[in-house]
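Only one chain is shown below, in structure tokens, and it's the form predicted alone.
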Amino acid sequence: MNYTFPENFIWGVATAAQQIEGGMREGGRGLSNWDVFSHIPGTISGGGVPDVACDSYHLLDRDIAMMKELGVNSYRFSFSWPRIIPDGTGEVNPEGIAYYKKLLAGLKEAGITANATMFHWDLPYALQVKGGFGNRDMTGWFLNYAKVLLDNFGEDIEYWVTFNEPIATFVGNAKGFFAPGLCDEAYARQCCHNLLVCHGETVKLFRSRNYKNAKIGIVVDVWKHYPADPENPEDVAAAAAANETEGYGMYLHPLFLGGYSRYLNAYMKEQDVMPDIMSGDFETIRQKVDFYGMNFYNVLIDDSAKQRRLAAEQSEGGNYQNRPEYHTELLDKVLKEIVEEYGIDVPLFISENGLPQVGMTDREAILDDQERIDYLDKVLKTLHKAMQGGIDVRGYYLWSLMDNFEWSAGYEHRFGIYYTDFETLERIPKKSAAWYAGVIRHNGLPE
């Protein structure tokens, strides 16, 4: 079968500021919530901290050269809010502006289109102590930050993303294992609502600029749950709850349909975690975007009987998380269902997709990442099938350009197609880098 993609299909790689830049207290940068959270003992697997990370703050030229070697035509990165405005509000940091201007100039020279995220989880710590996204004043703080970005970079960036994976804000405030490390669901629901209002206000600001070439959208990850047995009420309930109360439905429904779903509303009322909603909020949230970015890694099958068995195995010393089942063959189904369920009528991007190498230490074994190649091959074939079936996907961004700081997993999960030596900061292409370069060169998969 021929797996050739459309002529203008975007092939990219993705990273995030907190995960690769380092330079934590350099160039006028302020602290982020993740800087502080990661230094609390026991929060990060292996004790890793992002102070240096991949040191892209100093090795930017090398990283752009890597992208040029790959042949990508787009780079998805994020701005660091504490590097742009160290205290979240107030004085703008000229060194931070200069860093991103250098990045954009390098991308332009290399013929690589910029896809920039305004917020990829790294909130200025000065705003976190004021309540973070739980404080309604965040709408003004974020809008000011967005204005600074648009004033300085505007049409230099073709694709603007307001927020990446807003679920992280819920996890960090309701579950405790992401920054800021809180376990207050009611507060987390308010954080999520305020974040969506920030998105809507930012889209309105963007529209007021009347840019000719720049576009704006949002990225929501989809880890879609399906019941193992559609006739088993326990499996059905588990899948519905995962999708609607702690998954993508919390965001896609208000973004594309307006308001929260009946399922989520009923749950929040029952649990007494309903956020304060102001008049006009949902009209603000439901702004027309130019594209939707879907981060996809896996589909999850909820099998209540199996989960009980695996939980028992884990309690006996096993770790079922080291034996994941990947259901890449369902990406086609997921895309169709998401588009239909939420009436998404704008172009889509697969804005992140990748496979981790977990707990590996042998360099040669890490470099020979055939398992990643096999996974990516299956994803792209299924994506091609979905596009042949009418789903309007305009591009694909592989996560990630290089091994980096993977949030609570620290440096123990390696998603990069370039190996990062976190002691020497050397970058070495893995087997998957050559494979992906071939995909880009052929604009698809060889028969």
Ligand code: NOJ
The other form holds:
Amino acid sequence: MNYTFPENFIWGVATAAQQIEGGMREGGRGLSNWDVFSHIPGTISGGGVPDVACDSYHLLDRDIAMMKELGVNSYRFSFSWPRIIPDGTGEVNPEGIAYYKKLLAGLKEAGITANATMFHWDLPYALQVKGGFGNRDMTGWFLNYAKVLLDNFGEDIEYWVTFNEPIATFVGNAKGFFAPGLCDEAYARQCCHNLLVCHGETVKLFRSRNYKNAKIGIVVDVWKHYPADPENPEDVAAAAAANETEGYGMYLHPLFLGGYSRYLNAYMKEQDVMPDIMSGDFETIRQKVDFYGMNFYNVLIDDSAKQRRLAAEQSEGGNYQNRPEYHTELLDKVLKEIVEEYGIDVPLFISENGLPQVGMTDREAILDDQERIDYLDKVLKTLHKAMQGGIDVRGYYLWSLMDNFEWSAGYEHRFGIYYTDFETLERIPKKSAAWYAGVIRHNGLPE
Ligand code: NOJ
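Switch from the form predicted alone to the form predicted in complex with the named molecule and give that structure.
Below, the chain from earlier opens the complete complex, with every other chain and molecule after it.
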């Protein structure tokens, strides 16, 4: 089988500001919701905080050199809102602008295009205090931020992403284990709704600029759930609920079809968690985007009997299996179904894909990441198959360039193809770095 990808296929790596930059109190940066949240004892496993992270605020050149070593032709990164506008609104921070100008100049020199996300979870804390996304004024605050970004970097970015994984804002407001740490589902639904309006308003602003080369889209992660037994109503109900009320359906439906799905509407009414919706919101949200970025990690099979058994074993302190099962061979099916279900008629990207090394401490073992190579190899083969079947995927971004601050998992989940020594900040290529460089060189998987 020949796994060559189309000419001009984009091979990239992805990171996000809060996870790699550090420099928390440097260069005029304001605090983010995650800076504050992560300093509350007990929020982050192992107690890791993102104050320094990979120190990309100072080590940009090293990051770019790594990308050159890999041979990637695109870099997906995010702007830090509190670095650009420390208080969320008002004064723009010239040092913040200068930092990203430097990054873009370095990328340009290396022949690497930019794929930049406006919001990858790090909200200025000053706005969190005012209610964050739950406050409808957010639409104005966000639009102002987007305007500053476009004024400064508009045509220098080939792919603009408004939001990365909006589900994180839901999790942070409904489940409590992401910033800001609230457990209020009704509030979280309002946050999600306002966030989608911010997206739509930003796309409108972007269109008014008539850029020649820059494009705009959004990234929604898809962890599709399937019932283990399609005849078992319990499995079927579990999968539908996961996809529609706490998954991709919450976003893809309003973005591509307009309005919330019948399922989600019924659920929100029943649970009394319906957000306030203003007239015109759904038209605003459903702007035509230039591309859709799908973050893909895994597919989940809902097997109620098995879940009950595991829960029982766990509560008895038994030897339950907590390693996830991977069903990446279903990516092909997932892509086809998502494109069909939501009538997605724009090009797609796999905007993130990767595998964590969990709780490992031995450096040599971490560097020898054959398991990651096997996982990535499988995903790329299935992706290739989907593309052969007609799905228009233009690029693939590996998460992540280097081990970094993995949100609530702190530094205990290592997703990098470069190892980060969080003491010395040294970066060392793992086995997968050479493997990925080979994939890029071959424009696909070697036979
Ligand atoms: C999703 C997020 O966008 C990214 O920030 C995170 O680190 C990876 N997936 C891995 O969990």
